[in-house]
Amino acid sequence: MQITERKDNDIVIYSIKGDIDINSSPQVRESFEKLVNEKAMKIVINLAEVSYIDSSGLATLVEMLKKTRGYGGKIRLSNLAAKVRSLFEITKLEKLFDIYDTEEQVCADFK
């Protein structure tokens, strides 16, 4: 699995690529301390090239998110594969997160 980190702006970007699963989602929750720890306030996770999450992988997004939420930043998800979105329907996960269908439509929606 490889992420990868830019900036647009006041907006962190990290894109993910690879299955975020339980050997993975230590490596995520590593990474993304870091932006928790900084209190970035504007978080877009791409998630174009990730085909499977498992519920380890949920988990973690979940744990960021509330952690963000806590400090009153934001995490939004794009770029969701068909199978991965139907996997944020399925344990009601899309009514928790903001889910784009693009990266630049989360930037757009942010500023």
The other form holds:
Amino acid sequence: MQITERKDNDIVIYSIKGDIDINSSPQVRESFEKLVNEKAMKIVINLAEVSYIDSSGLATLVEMLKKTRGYGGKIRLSNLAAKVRSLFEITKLEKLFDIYDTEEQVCADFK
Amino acid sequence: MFSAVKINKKISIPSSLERVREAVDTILGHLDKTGLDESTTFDIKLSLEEAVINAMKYGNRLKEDLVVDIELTHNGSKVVIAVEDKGDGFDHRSLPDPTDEENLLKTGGRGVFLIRHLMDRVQYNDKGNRTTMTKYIKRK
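Follow the form predicted alone with the form predicted in complex with the partner chain, if you could.
The next block holds the full complex; its first chain is the one shown before.
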């Protein structure tokens, strides 16, 4: 599991590489705490290199969304693999998250 | 090519979340050469992982001396995986629907729901401590 962070003006882009499961979810949560503490307002999570996510991974993303919403920030997802996206459809989490096909689309929309 | 392979394997693992991946990889390893497509493998992997985690956490209360038994059978047309814990069982009918509007923001409760959606058939024994999941293999 690798998490890289970069900025595009006021947008923070998180790229996650690897499975998000019960073992790696704590690392995602911990890494994200920093953004919450900084009260980042515009966050993109690029999941292009995530081919597997389980219910604890989904729960971690929901937790991140709640925390971000708590201070008025926005979190958006991009580049989901087909199977990962299907989990958001099955669980109806697509109603909670703004999901974009590409990182460029999210960033353009944020600006 | 559709494989007519027959597999019957049983493994038992201690109830430690650090052992989940090892258990899932062992079972998937047995299925490795059966020609399952990526999507089917994803569904089986996720369902198995969710079932094992539930068995460890809610069945065996993460007591490492209590094992989770996993039984895999594959007869060429279907993969059947049974996961059993030593707990008192649970009532699968009493679980809230995680897709209900009021539950969407909850962080738990999606594991069993995902299993039901990703597998073709899910059965529970009367006690509620054994989940049997079936995936039918589509012929190419």
